[in-house]
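Here's a solo chain for you in structure tokens, the form predicted alone.
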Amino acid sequence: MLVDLDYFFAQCEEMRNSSIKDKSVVVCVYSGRSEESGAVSTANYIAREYGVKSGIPIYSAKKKLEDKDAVFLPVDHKFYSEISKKIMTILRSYADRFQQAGIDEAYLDVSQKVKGNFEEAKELAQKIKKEIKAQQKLTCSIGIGPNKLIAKIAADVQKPDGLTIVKPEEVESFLSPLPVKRLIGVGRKTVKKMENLEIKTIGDLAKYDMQKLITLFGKSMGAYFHNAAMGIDDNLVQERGEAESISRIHTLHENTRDLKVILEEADHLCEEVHERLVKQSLSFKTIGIIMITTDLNMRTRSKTLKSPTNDLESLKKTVKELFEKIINETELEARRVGVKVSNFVKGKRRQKQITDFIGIAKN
């Protein structure tokens, strides 16, 4: 789930002073140079109907609301933060895993709580909305999907006070007709560039050749645009401060190119990493190796598996393959070697998702 508190700053002001609820409420960041210098932070939906939106100059907002019953207020971060903390405490109590994404939004992984059932997830979302309304007098919009990407987009579909559910089998039909700008990371310049390629919808982007996207936007963004358009997102709901990877690195007794010596050390490192994985009940999808050579350059290789595992032998086997490759790519000796795992999934097993059917991707 992605829980998004509706027009949060302005709604907090409405809650604090109910007499302004039926007026255009505009919360502003004032520069202090004059009464109209600064920008709009957020506005309620009444103000938005007149074209007032975040980021526009205050004088422009006042012009749009000229002769309208409008209220302009300065931001009160302390007050909004207090309300946010209370709501985040509520949200955390409903989640198997929780990630605050901002003062007004948070991701909740509720897979175990609802046993993978989307109808139960819907009932849970309704309980969340009801409790926030009862305790803090605020509304929120919730998106429910098989991953964070879909949940985020779904939360924006019905606002304010919306609830949108996208099941795994509905991902393609949900995304396909949406304008490409709905994807995170697609800004104005990227939209124009894509329009020149006749990519107007997310469906158009999904059909576009991935290698061409990589050529045009670079390896990282090209691959992201392709996967996002397909509804693929393996990013976990992750607590703040939680490790994104687990790694171990060790200095060899002496510099060497002897694969047997390197693998003996790598096996020990795999066992140490695996011990931490077991303690934290984590499975992983991405395995990486690190080799610092005698010129003190760091060389890395990684491999992403089809599905998550926490099997020690699979880890050792993949690490062996990666070290065999990296040794053949350089004539230098290894000084330090390391093993790293990432792309975590909580627990040993999980329900199959769309990404389980994508072929192995190698970096």
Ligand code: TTP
Given for the second form:
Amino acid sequence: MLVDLDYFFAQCEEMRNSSIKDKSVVVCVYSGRSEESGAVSTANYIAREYGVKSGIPIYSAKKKLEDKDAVFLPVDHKFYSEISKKIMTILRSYADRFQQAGIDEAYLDVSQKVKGNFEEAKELAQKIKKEIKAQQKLTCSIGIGPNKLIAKIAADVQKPDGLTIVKPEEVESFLSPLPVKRLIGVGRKTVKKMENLEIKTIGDLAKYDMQKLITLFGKSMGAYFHNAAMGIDDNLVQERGEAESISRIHTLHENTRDLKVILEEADHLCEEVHERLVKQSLSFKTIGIIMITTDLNMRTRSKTLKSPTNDLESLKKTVKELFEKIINETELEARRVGVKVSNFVKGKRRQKQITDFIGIAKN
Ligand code: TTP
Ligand code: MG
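Please move on to the form predicted together with this ligand, as the form predicted alone is already shown.
What follows is the entire complex, opening with the chain shown before.
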């Protein structure tokens, strides 16, 4: 699930001083150049009804609220951060895995806690909302979905004080009528470009030919747009400080170009990496090798698989492939060799329905 506090800075101000609750509340970042120069940080929902929102100039917000009962306050980051910290502590206690995604939002992986049951997830979300209300007197909106992408969009469709649940079988009907701008990474320019292609909704985008998207937006964005429109997202709720990759590197007994020697060592490294993956119940999509040659240059190659795996044999096979390649690309001997996996997915997931980007990257 994604939990996002409603009109956060402005709600903190209302909480601190309840007498402003029924007025338009506008939190401002004053630039100091003149009395009214600067921008709106955020506004409560009363002010939003008059068109006041994050990012607009303060003078324009003042104009919109000219004859209304409105309060303009300067941002007080210290105060909001303290409240944020307390809320994050509460949220963390409800999650199997936790990732703070901003001052007022966090992803909670609750899959195990609710045993994959969406009804239970809903009850858990209600409990979380209640606790935040009781302890901090704040409301939030929660989105629940089979992955981070869906949870984030779900949290956004019903605000303030919303709770939106999207079960796996509802993903398509949920996404398809929404405008493409709901997807992360689809900004104003992309919206324009897509509009010219008659792509207005996420449903239009999902139906659009992926190869054409790749031609138009580049390999990685094209594939991402296609996947996202289908509701596919394998990203893990990433605990802070948690490794984004797992690697092992070893110095060879003597410098060599003998593939047999190198692969023997690489196999060991694969086993060690694999052991750690199993312990953390992670699957990976990207496999990389590292070779430090006698000139002390580090060379790397990597390959991204079609779908995540945690299979040791696939790991060894790809590592072998990559070492065969890299050895052919240099005359030098290897001094140290390493294996690295990244692009993690928790546990083992279903196979993807579409073929996404497969490639051997040089870096
Ligand atoms: P958001 O969660 O994007 O906005 P919000 O909490 O004010 O409103 P919503 O109910 O839609 O969630 O951002 C969190 C805080 O970050 C927000 O309260 C103020 C700050 N912020 C800015 O200072 N400038 C900005 O442009 C945005 C979007 C947010
Ligand atoms: Mg918010």
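Heads up, when I say rigid core I mean the largest set of C-alphas that superpose within 1.5 Å between the two forms. All of these numbers come straight from a predicted model, not from anything done at the bench. Positions refer to the first chain, counted from 1.
With both forms fit on the core, is the shift of the CA atom of Q135 between these two forms 2 Å or larger?
The answer is no; the displacement is under 2 Å.
K159: with the rigid core matched between these two forms, does its Cα shift 2 Å or more?
The answer is no, as the C-alpha of K159 shifts between these two forms by less than 2 Å after core alignment.
Superpose on the rigid core, then tell me if the C-alpha of I290 is displaced by 2 angstroms or more between these two forms.
Moves: yes, 2 Å or greater.
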